[in-house]
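One chain is shown next in structure tokens, namely the form predicted in complex with another copy of the chain.
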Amino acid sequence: MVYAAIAAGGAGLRMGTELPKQFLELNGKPILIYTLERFVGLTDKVFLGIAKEQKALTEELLKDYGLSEKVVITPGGINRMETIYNILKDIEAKCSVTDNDIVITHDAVRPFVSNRVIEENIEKCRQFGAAGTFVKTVDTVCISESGEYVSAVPDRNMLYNVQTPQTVNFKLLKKALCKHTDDFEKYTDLCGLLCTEEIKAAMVQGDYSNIKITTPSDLKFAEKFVEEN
């Protein structure tokens, strides 16, 4: 079985709106719905981790878009890792997990992920145990240990921006997360946690359009993207 774990944690403060950003609409449809629709059909069951306060609104939206039977709502955690951990526990409680089962994790506010990227994540995860989505870094990035002087400029050809999906064998991921319940806040995504656990994530090439909508200028880009596609 392939489980999708969609994390919709953010309160959307950077957007300057009252509604969390996953509920903002693109061409009349909430961002969250775009994202869920990408995973329904390509996975066996979709779990959505979302704050309790937004449960009622989310249930209503799922109903409106005919997704109630296809998406399970799980209470979100206080950070992204805890949200994913909660989803894994919910999957265990509701389904019989086997050794070959896979979890494909994704940000609710990355609505433009392509079928190719989802399919390659699942394929590479089956083959290697873990996979993630990456694009080459466009900017020049440097390292400074002190914050006062530049320490090093890594070769740009070896630098990648981390996107989602990030996809891991269910039991492998559960075990890794269980070891870090005390320091979940240290990890912004699975990539760093997998590295700490020396689980090598195979790389799937992402798309530059697979953006995370976090600022008003991202939203402008997203509106244009929806218009043109």
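Write the structure block of the form predicted on its own for the protein whose form predicted in complex with another copy of the chain appears above.
Below you will find a single chain and nothing else.
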């Protein structure tokens, strides 16, 4: 089985809106719905981790877009890792998990992920146990230990931007998360946690259009992208 774990706990602080960013609309449809529709049909079951305060709104949207029977709502955590951990526990409680089952995790506010990227994540996870989505870094990046002076400039040819989906064997991921329940806040995504556990994730070539919508400028790009596609 392939389970999708969609993290949708963002508060929209950088967007500057009262409504969490996953509920903002693109061409009349909420960002969250675009994202969920990407995974329905390509996975066996979709689990959505969301704040309890947004449960009623989410249930209404799922009903409006015919997704009520296809998406399971799980209470989100105080950070991304806890949300994913909650989803894994919910999957175990409601499904019969086997050694070969995998979990494909994704940001609710990355609505433009392609079928190719999803399918390649699943394929490479089946081969190697873990996979992630990356694009080459196009800007030169510096390291600053003080925040005032440049400490180093790493070789750009070795640098990649991390995207989602990130996909891991279910039991391998559950074991890794269980070891870090006291320091989930250290990890902004699964890459750091997998590296800590020396789990090598195979690399899937992402798309530069697979943006995470977090700022007003991201939203403008997304609106234009929807209009042109």
